[in-house]
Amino acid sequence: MVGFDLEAGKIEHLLGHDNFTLHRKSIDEAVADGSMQEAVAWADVVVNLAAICNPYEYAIRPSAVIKSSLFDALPIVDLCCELNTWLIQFSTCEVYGRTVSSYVPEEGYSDPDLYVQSESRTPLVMGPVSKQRWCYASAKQTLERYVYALGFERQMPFTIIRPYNFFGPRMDFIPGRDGTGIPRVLACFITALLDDEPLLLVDGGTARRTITSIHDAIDAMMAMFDRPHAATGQIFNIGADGNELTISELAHRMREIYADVSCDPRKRNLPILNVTGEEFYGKGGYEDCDRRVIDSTNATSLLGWSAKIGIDEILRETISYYYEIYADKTAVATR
């Protein structure tokens, strides 16, 4: 296995493996020196994960997000097309944007056809350009269309994955420990719990998410490797059908589980406060997906895959990991 990345903090435990080589290079550097062409020609399959995936970055650095999620990934796609190498392109469930239900509130969510997300039927509804929250989703959608177009015009073998909120160990940075800035929601809540700070809910935490274990996600990838003919030319929603909850519910559940993991009942009383999108993300034009309800029929029927791990098990494993890694560092910093 060959990888390309400028950072290796999350995979340091793999760097000495005999079957893994990591090139500490950007895509541009690797294309310029020919090492990317060599790797793509050698590979049976290329998994392309290049992107900046963080809502805070969408608000403060939208041009960098678009460049990373679209233009930086294009050389990989073009090489796979040129060399006829199977490409597995990671997209995002954010390409669905807002549900149709959110625009017809009088209907509520009574009609699943207006909010359940199907790869082949559901429209992709982005907000206005002034709401820069959509820069990531729009870039990913454009890249999907380009990949699909090359499959149609030049028979490039491809698979597109739309992940639904993969949670697990190592998934994000913790500010002040191994990164700076504002991470995604899971790490924001973990940081607050570590530091005895309030958990902040953007716009009341009413947005709903479907949470998926990284272990189930890896099983889905393995199913694709095992069934390349079934996976090629397809778009797959990868997520756990029953694991939907609001961000507010996520905060409350994480607070309870953290109290159990840390054996510190005081954590159950940490405040959970509401803030506006502008207060949290700045004036970059924040707007959120209202709901992400997955239809995973495609993955089940073609790959024989379905998610198996429930929300509480996912959160307990993830919180335990962060507690074991960072709790002592927090205590030292506090002292």
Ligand SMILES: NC(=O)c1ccc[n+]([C@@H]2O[C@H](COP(=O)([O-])OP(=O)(O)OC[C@H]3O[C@@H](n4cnc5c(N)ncnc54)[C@H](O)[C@@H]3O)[C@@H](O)[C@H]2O)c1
Second form
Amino acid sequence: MVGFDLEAGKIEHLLGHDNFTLHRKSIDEAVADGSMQEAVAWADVVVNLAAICNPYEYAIRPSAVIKSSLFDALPIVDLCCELNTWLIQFSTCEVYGRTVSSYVPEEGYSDPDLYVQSESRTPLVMGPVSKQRWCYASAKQTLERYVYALGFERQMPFTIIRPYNFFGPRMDFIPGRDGTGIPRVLACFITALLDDEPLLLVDGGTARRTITSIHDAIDAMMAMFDRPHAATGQIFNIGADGNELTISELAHRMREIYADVSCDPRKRNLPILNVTGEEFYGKGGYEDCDRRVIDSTNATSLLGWSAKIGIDEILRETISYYYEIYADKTAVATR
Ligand SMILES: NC(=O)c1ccc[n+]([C@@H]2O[C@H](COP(=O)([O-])OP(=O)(O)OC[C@H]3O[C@@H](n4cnc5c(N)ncnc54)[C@H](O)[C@@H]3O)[C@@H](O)[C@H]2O)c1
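Could you drop in the structure for the form predicted together with the ligand? We only have the form predicted on its own so far.
All chains and molecules follow, beginning with the one already shown.
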């Protein structure tokens, strides 16, 4: 297996493996020096995971976000098409944007056809250009359309994956420990819990997400490798049907589980406070997807896959990992 990435923090434990070589370069550098062409010519399958995929980055450097998800990836898609190599493209459930229900608030969520996300039926609703939040979803959507078009015109073998909030150990950096800036929501809450700071809910934490274990996500990938004929030419939502909750509920649950894992009941009293999108992300034009309810019928019927792991198990595993690595345990022992 050959990989390309400038960063290796999350996969350091795999770097010595006999069957894995990591080239420390970006995919555009690899295309420019020919090493990408060499790797694709040798590969049975190409999995494109490269992206800047953190909402804070959408606000502060949207052009880099668009470049990483769209323009840098185009030569790889073209290479796969030329060589007839199977491309598995990691897109995102953010391509659905806001639900249609969110534009007809008087309806609430009474009609599932207006909010449940199906690969073949649901419209992709992006917000205005001035709301930079949509730069990532729009870039991913355009790349999906390009991949799909080459599948249609030139029979390029492809699979598109739309992940729903994969959570697990190593998923993100902790600011001040192994990174800077603002990570995604799970790591923001863990940082607050580690540091005895308030957990901040952007715009009231009313947005709802579907949380999926990284182990279920890996099983979905394995099911694709096992059934390449069923997987090619398809778009798959990959997420855990029952695991929907609001960001506010997520904060409350994480606080509870962290208190248990750390044996530190004081953590249950950490405040959970509201901030606006602008206070949290700056003036970059923040807007949020209101809800992500997955229809995973396609993955179940074609791959025989469905997610199995519930929210509390996912949070306990992930929080325990971060607690073991980063918490100052002497402080708890002293108390
Ligand atoms: N984790 C999720 O819940 C989730 C949800 C939706 C979509 N996705 C998609 O899945 C993929 C992986 O997500 P992740 O959570 O593991 O993110 P991640 O940030 O951990 O991994 C993305 C990697 O891409 C690398 N990268 C960015 N631009 C690059 C470039 N030009 N050349 C080479 N490498 C580059 C980064 O250095 C990073 O290591 C991404 O494409 C993301 O958009 C993930």
